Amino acid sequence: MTRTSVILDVDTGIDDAFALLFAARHPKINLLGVTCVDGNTNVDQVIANTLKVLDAAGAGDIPVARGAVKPLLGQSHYAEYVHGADGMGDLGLPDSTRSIDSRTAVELIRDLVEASSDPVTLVPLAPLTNIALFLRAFPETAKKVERIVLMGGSASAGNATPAAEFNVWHDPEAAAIVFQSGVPILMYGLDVFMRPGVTAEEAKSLEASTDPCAQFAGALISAFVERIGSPVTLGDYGAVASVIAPELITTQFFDVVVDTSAGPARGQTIVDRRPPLELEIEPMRLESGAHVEVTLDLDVEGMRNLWLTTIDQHWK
C-alpha cells in the first residue's frame, strides 16, 4: 500500500481533532509530524489538546512541536465560544504524558522534510503562520515540499467577517507569504468546509463503540452538539482526506490574491472565477496572484464514510 507522508500543522480545537484522530489512524497516511500554532486557542493549550487526540488516537511516538505564538502583526483572536475555553468541548481530559518536542514548529518541519525520502505534503488546518515563518526561514528546504492542502480561505463569502474566513484573517501576511510562495497549492475552504456533518445520533453509535478512539470521537461530537447544535461539521478534516482521496473533491485552478489591507475585506481571498473569455477580454488581472487549486465541490457521503470507518473500523 501506498502511504503519503504528511505534516500536519494545528491549532487544535474540535474539528483538527477530527483531522488529527484520521491522519493518525488511516493506514495511507504516514503522518511524519504535527506542528501546533496560536488560532483556535493559545498555542500551549493547542499542545495540550493536540497530546490528548494522539493519545486517543493510540498514535505511536509522532513528534509535535511548539510554534508561533501569535500573528506575524496584529494580536490573536480565538474561537472558545465555538470551541469551549479549553479548546476542546471542555470535556475535563486528563493531560498526557507525552513529552513536546524539543525542536521549534519550524525546525520540526525542516528536518522531517530533510530526513524524508518521500515527497512530503504539509496539511496546515489553522492560520498559517508557522508555515511562513518556515517558508521564509528555510527556502530551499521548502522547495522539497510537494505541495500544500490547506484549509483556509473561501471562493465566496467568509465567516470570521463577511469576506474572511478565520484561519487566513487570523494572520492574512502570513497566508499571503504561503500564497505567493510558488509550492504548489490546494485550498480546501469555507465553500465545502460545512457540508460534511455527523449527527447526534452518530455520535451515541460512536461512544458505544468498544474502540476507545470512537468513543473519544463520539464524546467530541456530543460536546459540540450541545454547544452549536446538530449536526457538526468535521471540518478541517476534509483537507486531510483530500490529500489520499482526491476523487472525493471537485476543483479548478483560480488566480488568488490574500488581503493584507486594513480594510473590511482584510484576510480576504480574493479568487478571480472570471469565465476564460472575460480574462481573455479584460487585461486587468490580479496584481501577486498565485495560480491556485480551489476545491468547488465534494462528495459529502463519501467524506463522512471515509471519517466514520477510519475512526470505528467496525462502523457500519
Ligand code: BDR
Second form
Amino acid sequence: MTRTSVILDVDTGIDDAFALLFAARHPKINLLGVTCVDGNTNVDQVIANTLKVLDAAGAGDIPVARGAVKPLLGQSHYAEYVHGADGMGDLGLPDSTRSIDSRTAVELIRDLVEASSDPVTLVPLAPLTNIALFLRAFPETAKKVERIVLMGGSASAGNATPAAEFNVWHDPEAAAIVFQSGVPILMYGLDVFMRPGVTAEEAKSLEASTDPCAQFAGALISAFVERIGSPVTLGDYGAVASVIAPELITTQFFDVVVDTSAGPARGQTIVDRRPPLELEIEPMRLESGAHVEVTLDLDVEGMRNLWLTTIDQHWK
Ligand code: BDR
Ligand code: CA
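Can you give me the structure for the form predicted together with the named molecule, which would complement the form predicted on its own we have just seen?
Up next: the whole complex, starting with the chain shown before.
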C-alpha cells in the first residue's frame, strides 16, 4: 500500500481533533509529526489538546512541536465560542503524559522534510503562521515540500467576517506568504468545509463502541452537539482526507490573492472565477495571484464513511 508522508499543523480545536484522529489511524497516512499554532485557542492549550488526541488515537511516538504564539501582525482572536473554553469541547480529560518535542515548529518541519526519503505534504488546518515562518526561515528545505493541502479560505463567503475565513483572517500576512510561495497548493475552504457531518445519533453509536478512539470521538461530537446542534461538521478532517482520497473532491485551478488590507475584506481569499471569455477580453488580472487548486465540491457520503470506518473499526 502506498503511504503519503504528511505533517499536520493544527490549532486543536474540535475539528482539528477529528482530523488528527483520522491521520494517526489511517493506514495510507504516514504521520511524521504535528506542529501547533495559536488559533482557536492559545498555543499551550493547543499542545495540551493535541497530545490528548494522540493518546485517544493510540498513536505511536509522533513528535509534536510548539509554534507561533501570535499572528505575524496584530492580535490573536480565539474561537472559544465555537470550541469551548479549553478549545476542545471542555471534556475535562486528564493531561497526557506525552512530552513536547524540544524543537520549535519550524525546526521540526525542517528536520522531518530533510530526513524523509519520500515527498512530504504539509497539511495546515489552522492560521498559517508556522508555515509562513518555515518557508521564510528554510527556503531551500521548502523547495523539497511536495505540496501544501490547507484548510482555509473561501471562493464564496467568509465565516470570521462576511469576507474572510477564520484561518486566513487570523493571520492574513502569513497566508499571503504561503499562497505566493510557489509550493503547489490545494485549498480546502468554506465552499465545502461544513458539508460532511456526523449526527447526534452517530455520536451515541461511537460512544457505545468498544474502540477507545471511537468513544473519544463520540464524546467530542456529543459535546459539540450541545454547543452548536446536530449534525456536527467534520471540518478540518476533509482536508486530510483529500490527500489520500482525491476521488472524493472536485477541484479547479484559479488565481487567488489574499487581501492583507486593513478594510472589511482583510483576510479574504479573492478567487478569480470569471469565465474564460471574460478573462480573455478583460485585461485586469489579479496582481501576484497564485495559481491554486480550489476544492469546489465533494462526495459527502464518501467523506463521512471514510472517517467513520477509520475512527471505529467496527463501524458498519
Ligand atoms: C477553521 O477555523 C477553525 O475554527 C477550525 O478548526 C477550522 O480550521 C474554519 O474556519
Ligand atoms: Ca483548525
